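Below, in structure tokens: the form predicted on its own, a single chain.
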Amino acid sequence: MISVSEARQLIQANTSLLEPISTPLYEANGRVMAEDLESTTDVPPFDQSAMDGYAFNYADFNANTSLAIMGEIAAGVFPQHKLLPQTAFRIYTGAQVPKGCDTIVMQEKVRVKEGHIYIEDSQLKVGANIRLKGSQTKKGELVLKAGTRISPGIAGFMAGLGVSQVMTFRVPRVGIINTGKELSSPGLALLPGKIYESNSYSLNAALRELHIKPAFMVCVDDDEAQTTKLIQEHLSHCDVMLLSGGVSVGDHDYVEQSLKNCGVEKIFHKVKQKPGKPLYFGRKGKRLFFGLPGNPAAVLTCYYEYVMPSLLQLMGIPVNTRSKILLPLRKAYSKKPGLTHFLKGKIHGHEVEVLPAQESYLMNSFAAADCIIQLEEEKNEFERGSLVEVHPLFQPLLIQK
């Protein structure tokens, strides 16, 4: 049995970055860029009007002088005429500023009479209300680095540069196998001796937080031959396989042997932690296999503490991206030494509460939790106000430079 830190190190050492692929920008949200991006255009690509108004040469501006209106320039129209002295163009937001114009006065600051404008803006300065060519981005400028995770803001920024495809690290294909003869699907009548299967639902929801849609979700009885056959059939359909239940040492726990039957190399089995002590991790080539406990709270705990960091690493997101903070305990807590404890918690301002119902089969505490509290392996007494490591849940997982 190994420590939590050893388990994390082994998972990290055995997780390889997935290959880059060309991804449509519409589908790239949440993915990580595999190469630097240089702008191929100036943004704006021309001097652009920042508002509806009138464009003119500031040297012609005189409070007592009118300017003749030559015509109008709408957005998306290339101006054909050069500005003449003592004249102005009616111009609209986003339109290209014609040659000879260096200032725009907003329409609310103008009086129009008989085809002329009279500017009534004593605060007007040369260059006002013009977005200069390249004022956001210049052609050839390095704008985004490899390793950047694409957010909605970044997607919009890239689209504004004319980007429609982006090289990203591939999202891992993740499959879920639930083991247990006692499992019944939600929505069906519950027969004697059966319980509703919930692990695939929590894992599916957790994966979708990372923009990962499970490649498959299947159930199998506690049977070595059936489990082996199911693993073998789905090997080629995933980069990561999550198996819940059947991973302990009972007479009906067949996951470890079934994985061995399929040629999976065991990296470790059992971690000094609670919940989730029977956690299994193995690999076959670059494919990764996590044998998770059957109890639903233990499954989700092991996912957040071990599986999720591995998935992030596969996609090119540094394993230290996930936020970890130190907060004081709201109430004292005691545990036996020898195991790291992962507790469902609730953050209240600048302190954290250990929720009730911490047993690994109970999910009501996870339904209320917004964090996981990690308590050190050898320590047994934690006084009120003691600083503890807290792992917030449901946080945006963005690259931090």
Second form
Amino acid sequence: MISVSEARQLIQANTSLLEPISTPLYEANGRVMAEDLESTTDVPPFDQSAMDGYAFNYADFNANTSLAIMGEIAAGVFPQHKLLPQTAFRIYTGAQVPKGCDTIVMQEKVRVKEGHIYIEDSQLKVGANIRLKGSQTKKGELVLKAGTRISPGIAGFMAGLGVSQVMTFRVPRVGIINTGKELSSPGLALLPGKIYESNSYSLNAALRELHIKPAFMVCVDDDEAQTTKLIQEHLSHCDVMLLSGGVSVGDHDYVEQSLKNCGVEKIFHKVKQKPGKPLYFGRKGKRLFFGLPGNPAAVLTCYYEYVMPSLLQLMGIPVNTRSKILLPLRKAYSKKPGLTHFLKGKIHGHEVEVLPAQESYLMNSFAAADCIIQLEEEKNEFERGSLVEVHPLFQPLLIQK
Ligand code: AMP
Ligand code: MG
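Can you now output the form predicted together with ligand AMP? The one shown was the form predicted on its own.
Everything in the complex follows now, all chains and molecules, and the chain you saw is the first one.
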């Protein structure tokens, strides 16, 4: 049996970046850029009015004189007009400043009378209220580097440069296979001996936090031949396969053998942890396979602790994006040494509470949790106030597919 940190390292070492694909900018939020971006244009592309007002030549500006209004320039039109001495143009925000004009006075600082303006702005300086061509970005400038994660701000910035497609690392296709003869779909009447299948619901929801829509979700009985057939059929439809249940050492646990039948190489099976001790990880080529121990709290814990970092890595998102914080325990806690414990927790300001109901078949504590607390393998006593590693859940990782 390997330790939690060994398991993490093995997963990291066997996870490789997916290939870059051309992505519509509209769908690229949260994805990682695979190439540097140079601007092909100046932004703004021309000298632009920053105000609704009047454009004129500062040399004509004199407190006692008036300027004749020669026409108007709206946003979106190219100004053909030529400025004559002692004249001005009505101009609107975003409009191109016509030749000969070097200053704009805002309309609130102007008195208009009989087709003339009288400027009442003692503070006005030459060049006022003009956004100069290229003042944000120059043509040919390196604006974003490969490895940058696209945010809403970056999406708007890129669109302003005229970009509509961007090379990003592909989002993985993730499939879910639930094993267990006892599983029944929520919404149906429960037959004797059956339970409601919930793991696909928690996994589906967690994947959608990364804006990954599962490629498939299927159930199979505890049967080696059927499980092998199902894995084989779905293999080529995913980059990552999540199998829930059937991964322990019981007589009806066929996941490891079925994966082997399909040519999947086992990287590890069993980790010194609670919950989720029977966790399995394997690969076939670049495809990754996680056998998640079926108890509902173990499935979701293993997802957050192992699967999610691997998915982030596949997309080129730095794994440390998932923040770890140290918080003092609200109450003393003791455990047996020898296994790392992952506990459902709740953050209260500057301290963290270990929630009751930690057994891996219970989901009520997960329903109340906002973090997972990691307690080291070798320690057994944790005093009140001792600092523990906390992994907050629900971080905004917005990746659209
Ligand atoms: P297993 O890992 O298959 O031995 O399952 C461990 C426990 O988790 C058993 O009580 C199963 O009934 C339960 N279980 C397995 N798969 C699911 C599932 N998809 N939804 C809810 N409970 C499950
Ligand atoms: Mg089972």
